[in-house]
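The chain that follows stands alone, in the form predicted on its own, written as C-alpha cells.
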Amino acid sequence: MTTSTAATTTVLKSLNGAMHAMMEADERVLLIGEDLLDPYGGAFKVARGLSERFPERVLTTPISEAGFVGVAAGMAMRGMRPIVEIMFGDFLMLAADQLLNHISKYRWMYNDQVHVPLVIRAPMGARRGYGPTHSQSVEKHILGMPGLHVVAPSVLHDAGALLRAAVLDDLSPVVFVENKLMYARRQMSAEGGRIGDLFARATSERYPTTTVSWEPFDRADVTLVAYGGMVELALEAAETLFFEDELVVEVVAPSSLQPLDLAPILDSLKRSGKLVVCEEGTAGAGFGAEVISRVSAEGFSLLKSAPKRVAARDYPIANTRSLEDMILPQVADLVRSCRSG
C-alpha cells in the first residue's frame, strides 16, 4: 500500500513510550515479568529503559507465570495498576487458572466490591521461525471468558494509546495481544479521514475499530475483518484486489476482540453483502467463528453469500520457513476467498 502520510512511529516504540509515560506520571503503574531488566528490557525489548528509570517498579521474576500473574492480581486488588509481560504468548496458558478461576471472576464473587485492573501483555504470532511452542496465537482460548477484556492493536491503531486506556481507564482485567511481527512496523494514523491513499474511519470507543477502503465508503464488494498482525496481510490483499480485479474491499480492524463491537462490521456489510474473516490462529472455535455466528444472528439479511473464514491449518507451527508458510494464512488465501463467490 502506498502511504504518503501518517507513518508515525513503530509499534514497539509506541508501547515503550506509553509505559515510560505512565510510570512517570502515575506511581501505581508497575511492570512485572521475566527478564525485564536493562540492558535487554524483555524478550522483544518493549520494556527497554524502564528498569533503569524505575528500579523499584520493574519486578523481574522467576519462571512462574501462574505465580507472578497471581501476585499482580493481588497488587491490582490493592489499588496498583500492574502490567504483566508474558515472555511469549504461548505461556499465557500457564496462568490460565489465575485467569479463569480467579482474576476474571473476583468482581462478581465479591459483589462488585473488588476490581482487578490488571493488564497482561502477551506477544503472539508466528512468521519468525520460532516453532510450535513460541509462535502460536492462543487468544481464542480466552475469548468467551466472562469478565475478561481482550485487546489487540494493529498497524491501524495507536498501540500506545490502547495500552494507556487498558492500564489507566479499564477496571476489568485485560489481555493485551501484541503480534510479534508488528513490533517493527510503523503505526498508520488517519489524517482528515485518510490513511495514505486509503479512506479511513474509526469508532470513538475506548478500543476503536478502524475501517479502511480504496473508495469513500459509497460502495464495497467485500468486508474483510482482520485483527492484529493479520491486518497488514488484509491491506495487501485489498490493494491487490482493487488494482487487479477492481474489487473494493473494506478492511475492518477491531482493536477489542472481547467485547466485540459488531456495528462497524454490519455497517460495512450493508454496502458489500459479502463477509470474509481472517485470523492467524486455527479456525475451530476461533475469532472468525464468533464473528460469523453473531453476524448470522444479528445481520443475516445483509449477507448475499455464505461467509468465509481464512485461518491457519490444523497443525502445530513448524520451524522451517516453507512449512510455516504452508500452515499459516497468506495474502494469496485472502485474495482467493475474496474473489470466490
Given for the second form:
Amino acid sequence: MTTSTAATTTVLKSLNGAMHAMMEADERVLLIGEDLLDPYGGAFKVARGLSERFPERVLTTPISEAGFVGVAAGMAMRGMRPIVEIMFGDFLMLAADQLLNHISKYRWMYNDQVHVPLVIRAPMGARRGYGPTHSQSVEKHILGMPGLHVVAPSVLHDAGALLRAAVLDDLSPVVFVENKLMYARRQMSAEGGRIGDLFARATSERYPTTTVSWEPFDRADVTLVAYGGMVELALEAAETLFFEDELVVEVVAPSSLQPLDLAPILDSLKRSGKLVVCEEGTAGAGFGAEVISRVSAEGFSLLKSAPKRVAARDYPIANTRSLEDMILPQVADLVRSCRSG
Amino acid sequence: MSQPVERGDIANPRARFERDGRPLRTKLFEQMMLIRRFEERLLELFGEGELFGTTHCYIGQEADAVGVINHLQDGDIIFSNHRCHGHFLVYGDRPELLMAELMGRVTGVVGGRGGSQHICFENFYTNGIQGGFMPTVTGMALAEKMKGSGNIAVAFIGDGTLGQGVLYEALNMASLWSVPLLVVVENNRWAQSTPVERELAGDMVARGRAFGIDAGEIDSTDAEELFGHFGDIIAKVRNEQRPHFEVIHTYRLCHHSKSDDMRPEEEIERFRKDEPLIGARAWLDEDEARAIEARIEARVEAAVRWSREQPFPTPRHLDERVARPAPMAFEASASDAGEGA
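Show the other one: the form predicted together with the partner chain, since we just had the form predicted on its own.
Expanding to the full complex; the earlier chain stays at the top.
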C-alpha cells in the first residue's frame, strides 16, 4: 500500500494494507482482538491475511474486551505497539474502566514515566440492521477523558495513513473510530487543492481536517461539520443544496475528535457565519455540543445565526429498517438544517 | 540534590538483598521493621494532620512482601494495589520518596500526582482499582515473554479483589498464552469492613486451578518460611515461563484505611500473637534487634524530616516532571552500615 493508491482504494483495503505494511516493517506492531484468525480475518475482514503472515503477532482472544484491551495496554507499556480490534464499537464500553481508570491515566499519574502507545480500532455506526447493541456510535461517551486521543477517518481522509500515524507516531492511547458502512467506500484525497470537481484543503496536522467546497473558498453560506460516516451524508446534502438552492456549503471533516482543532471550523465560519454540526450518535452531551460550545466561546462574533446540530433521536437504534431510518440522521435532515435561518 | 541517581541496583531487590552479607533472618527483620515503623509513623502524622487524603496500611502483612519481592531481579515487574507501602519499601528501599508522596510533595515517587495508590517507580506500579490492573500486568508479562527477556511479573491482590470479574479474564489469558506471571493473593480476611466469609463463595485456590494455572496456598506469617516458599515458585515461573497463583493466608492488624475498623477486638488479639515482627525479633539477640530498631527509627525520621522540607507542586508541575532525587546521604550511610557486617 502506497500513498499513490490512497485515493483509489477502499477504506477497508487502506486499513488492511496499513496493518500489513506496519507489521512487515516493525516487529513491535501486533494485533489483538476477537476472531481475527484467517480465513475469517475479523468480523469486518479488516484483519484479513495478517494471521497467516504474522502468526506470532496476531492474538485472537477470548470474549474479554476489558481483559484484552488491558493486556494490550500492558504490552504497550513494555515497548510494543499493539493494535486492538473491537468487534463492534458498542463493546468498547465493556472496557470503559480500562480506558477511564487505567489507559488514559497511566502517563500523567505516573509522572510522565510511562507511555501507553496503544490504538483501539472500533467499528461504529448503524444502517446495517444490526439493532440496538451492534449499531451505536458510542464515541461521545469517551470524549472528554484527559489523556485519550479519539481519531475518526472519513472518506475525505487516507484511513491507512491515519492508522499508521496513530500506531507509530502517537505516544498517547488512541481510540480509532471506523464507520462500518465506510469500509466499502473509496477514499477521496485532495490533489492540487481539488477532489474531483470540488475544491479541497487539508490541515497539516498529524490527524488533518479536510474541508471541501463547491466554490474556491471565496464565499460560503454554511459550515457543515461532520466526521466519520456522516461525512458522506454531508457531502450529499451539500451537493443537493448547491444545485437546488445555489447555497455554498463547506463540509469540514476533522479526523481528530479529541483533541479537536477548532481553527479550520472558525476559518470556514469567517466565510459562512452559519454553523451546522452533525453526528450519527445522539445529541446530548455529544460532539456537536462540544463544537458549538467552543465556537460560541472562541468565535461568537463569527456567528450570524444560531448554530444547529443534527444527530440521532433519543432512542436505542431499532433493528427494522423503517424505525432505524426514523431514528438516525438523514441527508434530508442536513439539507433542512442548512436551509433554515 | 545535585548528584545523579546511580542506576545500579535501583530496580533489583534481589541483588541488593544478596549483596547484604548478613544472615537471612537479620535482613528480613530489618526490612519488615522498616515497613512497620514507616506505617506507624504515617498513622501518627495523619493524626497530627500532616498528611492529606487517606492511606491503607499493611501492618501485619509485612512477611508477604519480604518473602516474595527479595527474589525479584532487574527487569522484573510488580503491580500492586492500594495497600502497597510494604511492597514498595522492599522493592525500592526509598522510604523518603514514599513519605514525600504521601505528604503531597513534588519530589514524591510520582511528584504528588498519585498518592501511594497510584505510583510508578522503575518497574513497580500500583493502581487503586481493584483487579483493574490485572490485564495490564498480564500484558506486561506477555510482552516480556515475546521479547524473550526472561523477566517475570508479580501481581499483588487481596481476597476482596477475588470478587472482580476482570481478574478472571486476565487469568484466562495468562493461562492460554502461558504468561510468566505470579499472582499473589494476600488473604488478610477482610475486604474493607466485610469479612471474607461474606464476600467470597467457594475456594480461593480453586479459582486459579480452574484456569489450568498451578495454584497453592500457605498459611504463614513467618518471613523465613515465606521467603523459601516463594523462592521456589518464582524460579519456576521464570524457568518455565508460565503463570502461578498463590494464596497467602495472613491478617491485617490495622484498619482498612483511616479510622474505619469495626472488627471484633478479640479476633484482632488472636492474630496479634502470630504477627510477623514478634516472631522475627525473637530470631535475633537483643542487642542486634535494638541496633536495627534504632537504625530504622533514624531512617524513618530522616524520611519525615526530608519530606517536610520538600516543596509542594506548583502550576508548572501540571506538565513538568521533577527528576527523581538521589538517595539521601543518610540513606547511603545506613545501607553501608549493613554491608558485610
